[in-house]
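The chain below stands alone, shown as structure tokens; this is the form predicted alone.
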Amino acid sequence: MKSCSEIADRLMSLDQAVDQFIFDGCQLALGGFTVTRNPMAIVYAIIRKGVKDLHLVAHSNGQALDILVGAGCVKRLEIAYGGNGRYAPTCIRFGRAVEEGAIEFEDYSNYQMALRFLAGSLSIPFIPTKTGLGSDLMERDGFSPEVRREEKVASRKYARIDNPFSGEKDEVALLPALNPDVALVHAQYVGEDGTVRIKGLTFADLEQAKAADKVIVTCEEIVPRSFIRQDPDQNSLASFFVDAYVKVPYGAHPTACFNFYDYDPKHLNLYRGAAEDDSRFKDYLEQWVFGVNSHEAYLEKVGTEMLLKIKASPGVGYAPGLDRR
């Protein structure tokens, strides 16, 4: 367990965090939800580093998932949903990869994925539920028997048992726990003592972090201890859960970060058009990922005008009046 005084030793750059914790073939949990609080800055760094054969696990991710798949970094994926809202109800590179058999893929429901991370966070091997019984989710395996023999892959998608306490037939499903090698979380605030504060919905981020072997938190701001001690019920993760911190303002762009900035409709439209064509997608990666050597250079390319347009109103947490077409 790490003490709060050690946060300085865990503050690092994006490249340092990737080099130290992300490796070829690791099981990686993505925080955020569709077009909200995706850990984009570190995902770009992963792509630039050429990490391969990732086993992604996520609740319902969007932009981060799609660009990792499109960049050829992903071998295997377990997820409930992958979409960018109105800009891509199903993420385009992800959908194409599944259709073409370019990645190994298995799906669960939103609630089932949340339960799997919860089980991992509780250090239990599986968790019982009624959800999914009678649905095709419980009848259709995504992984082959060969894949199921690999490390970090459950030997079965689920199991069925009768409730041992009821004394009568009362079927429940057992879902396998998830314990990722690394979890990526983007947060609004990190205190000087290492405490993490996520404003707005946390989705499955906290369970993912508590279930993972290593946790990297990117954040908008590092704030004084006096700030983080105000409203302590708003804090999300204690310092001892986190292995690396990276300060990256606009680190979720082009997805939103509640109370800081909205999602970027111009960029998401640009991405959608590029993702639909292999050649244009390659050009997109060259321009927006490989063609910028730092997060600061990326923001300069986005432009001050757009960053101001998506700046969140303090009263509501998003950008009222933003043209979302």
Given for the second form:
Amino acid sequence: MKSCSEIADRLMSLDQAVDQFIFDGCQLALGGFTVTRNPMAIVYAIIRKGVKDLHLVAHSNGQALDILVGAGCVKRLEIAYGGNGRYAPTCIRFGRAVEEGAIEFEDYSNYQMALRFLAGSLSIPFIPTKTGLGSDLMERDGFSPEVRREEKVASRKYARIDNPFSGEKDEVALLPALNPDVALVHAQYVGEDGTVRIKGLTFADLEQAKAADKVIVTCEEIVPRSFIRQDPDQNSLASFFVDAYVKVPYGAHPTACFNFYDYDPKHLNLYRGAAEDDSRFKDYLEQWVFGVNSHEAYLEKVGTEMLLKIKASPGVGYAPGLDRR
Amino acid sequence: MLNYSESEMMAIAAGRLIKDGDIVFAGTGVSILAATVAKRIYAPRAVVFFETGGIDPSLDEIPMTVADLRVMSGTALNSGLIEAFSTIAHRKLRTVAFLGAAQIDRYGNLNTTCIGDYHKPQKRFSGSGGGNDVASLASGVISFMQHEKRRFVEKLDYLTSVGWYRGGGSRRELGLKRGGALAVVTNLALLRFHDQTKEMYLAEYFPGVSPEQVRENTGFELDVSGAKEAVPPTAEELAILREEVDPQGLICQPPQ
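Could you output the structure for the form predicted in complex with the partner chain, given that the previous block was the form predicted alone?
Now the full complex is given, and it begins with the chain already shown.
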């Protein structure tokens, strides 16, 4: 495609992006929040490749996090929230992995995780906050002292200081910055010039991308340079932050993508049912991840009927009247 | 007498606590109904917003999570998490947050993390999410609870979000400059906190519930001496809840 020449060397397939950037043990930040804009297509590719020992750094990642944990790709987790709202108040495979002691985990809050990415993006080593004070987030470490000595793990969970400017007792918590190896972002648009545009809420995707060493952006559409540059106030991330682009329409399914499609309630319910039982979950992975060799085959399995049902209405950005039970 | 369900009473009781002009931080479940009912009936100038960054969405349909596309549709403004928390913490705004929890103690501290040992829990829940942040930063928190002894406990298994901490002035001494637990809405009652001690007390028991019943379902000593019966939902409140706010019955099912 001549018009994509500006990003031609970074435009690739899901498998190429995974092969080139995702490695065993890598620290990974997932974009999206609970059931919205999770980078599902590339997460499925990561699972298919059999990547191991991932260290996820997450605020409220839902579906992508849960399936990575359930598929056994995750060794270590720094997390604020594992839930899918009404479809799984606590993400089931995540909850089970913690209860069974199958993963190393440590709890922060959403704002704290967002701030840690912000600090990483600003190249500062830590950042203060007025949250966490008095809570067990600050009193209880999740990681062992051995884990704390490992690369990409902070040597302590929090520190505290009094405001150094006032001389009074006025405590703040200090959070260690995060610089993940890789950030995954699913966006609505990428311009031919590589500029990324996310519509709707951005969550902490932009801080995560700017904090990470490598950034993979999957997108619904690649649009002309003239389109993306006509209204630059709408744009989210400059081209030079991004290492790989993959065009994957419906790449967030079964999670939602504002202005493009809603979450797929039927699939989320199917997933929940499968996640509750080890053998059903294995079947689910077999059917929906290992058993499909391309994103197109996956969408075919979801079916035209459902893809049309969840299609967003331009006026509101979601699918009005969708049966969400 | 009108027929209504427990969750409908809870949504309405919580909605009545919202003041006009409040900036209401809504979560999911009953809290989004409470916020929406409040806005449509008692507090038209209240603004509903979500920790994910959507300010004043049209809420033509009920969101199922705080990242539902419905929280970013018809909004005044969409942003990211950091901007959202700058709204919650803002010194010029009265921000009221709704939170749910697995456990609560007498000072309104909340546990949304686990039951049992943190490292090897009997039951793991979702975790703080933005809960700790809003409990630390908002002007006040209204909690939703199922009223059971195992949930109203002397000591939390994990203190995720700080209410009045250890009572009295202890919250302020932590360095949390404002905020605290305003009220707790359960399937049985509305509870509030004493001005000085910051201990929970029974303010209103719902119609059909006795103060004794509330006490029996609370795992710590509860002052019920000043309690009165709550006003049941009105026909108007129920109509708005059922017909406008949650017509699909996604969150509140009317009684069979």
